[in-house]
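Here we start with a single chain on its own, the form predicted on its own, put down as structure tokens.
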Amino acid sequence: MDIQTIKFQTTDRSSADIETGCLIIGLFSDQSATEQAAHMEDARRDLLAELDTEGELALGAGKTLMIHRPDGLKARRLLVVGLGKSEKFDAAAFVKAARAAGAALRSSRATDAVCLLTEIRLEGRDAAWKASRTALALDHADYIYSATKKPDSNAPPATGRVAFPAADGVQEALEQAACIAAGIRRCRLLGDLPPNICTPAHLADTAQKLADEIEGLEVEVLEDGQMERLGMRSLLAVAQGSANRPRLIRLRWRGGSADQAPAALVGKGVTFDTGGISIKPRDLMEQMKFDMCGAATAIGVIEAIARLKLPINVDTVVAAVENMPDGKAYRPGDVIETMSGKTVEVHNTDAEGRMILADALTWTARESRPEVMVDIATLTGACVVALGHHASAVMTHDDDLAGELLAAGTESVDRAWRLPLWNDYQEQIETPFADMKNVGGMAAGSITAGCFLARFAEGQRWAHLDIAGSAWVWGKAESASGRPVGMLTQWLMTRAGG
């Protein structure tokens, strides 16, 4: 499927001269309208003085308000956006507002804005920065999911483009904003499809269609025979119950040096779990599709840096399968030889996740050598328990690489969170009939599962981040949320030298 965003670019053009379907400014509730005015054309300034006169200016964080034919303006609407007090105001109160401003714009007639938010003024961050999380912003509030429900006849059309003021680096923190928004709509797009369409297969398709829609990226496809082959019986057990059969997916992106070690993404694409034998309560079950976010973000990821043609080696690997009870699924009790001959002692076959982890691990660090692997997965409920939905969480005995992702969160406004992963838990997995098993209990689930991924990346610079809470928002009828693909490109952007 075809992904589309917004087109974005920039403008030196006075905002009281431009003809366009929207003008975007943002205003804060603790500072007189006026006197934010006062560098505006006197149009402009005027009319918010009145609308500030009148009481009819909304400014809290997030709050908008669409006037239609502004006075004085050849702009067919100006959209003001609400910043919150000042003193509050932060580099996610600059996306808040951002993405406020898009859900507005989205909803209304406008197929095309001219956007001044980068003109407010937030330390640390110019002009450049700016640009690329409004347009992130905006594009994100711009999806909408069509493809089983057609949008109605007479609903609010697309955004075409945006427009920024021109500045330093703008236009190219726009052309990046560009590609990372197609791979972060490709996430979205993959969370959001039905699990009868998006099954294994299905992923394997789109990423042979992304290596034959651009140039550089190549694609391989493992299936049942050489998995087995392989010994990768702990990824195969998951899958035995499914008549949808796995598949393991490599993209590489080969941007750097010959003699470069990739960077390895390896996302877990559980396309729906229905627990397994351990089956899960009927109660938003149906969201189990999203089971699949780790490997729709891996995606998306190597699709924005391909887009992007960073200078650098990646590799992408997606462990692809459905997790479904049957007369061949694999039981609790159960004890699983892993491609690296450990074994383990399946106590809940609905920790599924670190069980195709393990073998896609352990397949990725022989086959990539990777000089660093990250693993991404929606793989504990613990986790949301712990963060909620506003932070990802990373695990790793690296502190460096633990700054290197946590900086990228920061950077990108999709933000994580590291929890310990200390040998201490490490004794929750142990059992007397096997090397390990697959839960540690109640306590600690997020970490004890960390402490499982670990002893398949023994030798490697490895992380681990646990996307339950940050890939979409459990009980809620919304779509997948693309996170962590900005915080992943970032990293990666910035390992490139970007």
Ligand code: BES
The other form holds:
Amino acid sequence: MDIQTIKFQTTDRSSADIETGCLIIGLFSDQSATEQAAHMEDARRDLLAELDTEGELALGAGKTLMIHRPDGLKARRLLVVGLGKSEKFDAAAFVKAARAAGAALRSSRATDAVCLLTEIRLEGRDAAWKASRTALALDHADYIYSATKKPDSNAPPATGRVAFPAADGVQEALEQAACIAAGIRRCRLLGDLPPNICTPAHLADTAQKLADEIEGLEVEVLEDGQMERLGMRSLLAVAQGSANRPRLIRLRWRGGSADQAPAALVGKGVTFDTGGISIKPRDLMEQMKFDMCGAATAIGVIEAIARLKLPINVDTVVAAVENMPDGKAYRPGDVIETMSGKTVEVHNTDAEGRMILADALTWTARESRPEVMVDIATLTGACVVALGHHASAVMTHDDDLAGELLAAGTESVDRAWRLPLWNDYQEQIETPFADMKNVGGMAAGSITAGCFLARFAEGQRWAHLDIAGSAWVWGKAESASGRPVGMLTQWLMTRAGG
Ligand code: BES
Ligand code: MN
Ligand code: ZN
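Since the structure above is the form predicted on its own, I would like to see how the form predicted in complex with the ligand looks, so please show that one next.
Expanding to the full complex; the earlier chain stays at the top.
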């Protein structure tokens, strides 16, 4: 595996006896440490009581304290994580605390740890759930992009191993978490790579390498000639302004029975979105390297599914193109006949995601004959306005499917929220010159994009995920978030029955 995750395991040893680089515990802010330590072994309890009286432990949610050579413990370090108030503590707060622990561990010189966060009481969640969420949070913090930037020679080392107290289901949950973590890392690395490296050809190579490495994962790559013969004029219209030629990539995992129709994931893989002739303003244009995060998610999910060897059939389809302004580029006013036969009048070449997904959805419906189809796309800036960075948007006509996806988001703490896809919005994309236009105006920009896609998913059980706000973290520590790999993997695990 070219991607290295933390290795996770269980331990039966009592914490006072554990020789480890770092022992991780959590404390609520509204109860005394002594009270919370009542069930702990003597050494830990005494140490915490002492720190408590010295006022060292007043930790707010997400704050951490690293104690070196803790008295009475064999651990080299003790990492105390603030959990905030106990009555406010929920699944999201749990993950936030685990992420904070991960950040502190990553910036320490410890290379192994024993994590006792699974001992924290959390209503309705068992040790296996807590172990899985914590493992993913620690692995998330452990990832540091290094493909085009060498780490400092004195940079703290990556975390090699983390052990959790043995309990029912924990070992299995950790094995699963390692597979999911690999898919999340894949998604983040693809997202973070610069657009001169992560081209459509690079996405195809990545898919090819994965298929070579993982037994049972199959790959197929279509190039422009084949796409032309198939009539994918909408996808090709977006690609025609770029020297980086497009690819249509399909990865197939056949863990289920031969006669079971697959679940299909269709990812938007715009490796760079300049906007084309309707060019974007210069500020933040570099962020548009992340416009392939839907594709990275679809690849990350099928990697996780294949590593988990889930007894289910899954197809991942990636439409990989670059959107550039050029003498050959498509232009506003063009009318394009899509593969489905429906015509589209281009009003804005920056609404390119829906153009490529239209053909990708038609092709997937015909070629994969899926039982259910979910597309994943950084589709609209309007989605960031509507939901910010905390939720992915779900749009579908199917209430059951919406319920499944939202539940998977809650379970994995990789959350989503539904937007309506009522027919009332459809009139916004009508035009006298074609069956539809590719933009619907200022109002409800995410929904009219969803309405456009709905016209190409006809007859299928289908949902659209707009991940424009959730796919990457903005600001100084800019990085792909790996979302919603967790949510979609959870959804497929539930479908597979476990
Ligand atoms: N990739 C963008 C959407 C995007 C913008 C994602 C900002 C994340 C942050 C997409 O291709 C796009 O440009 N959408 C346009 C649609 C409009 C022209 C109808 C947008 O959102 O402005
Ligand atoms: Mn665009
Ligand atoms: Zn785009």
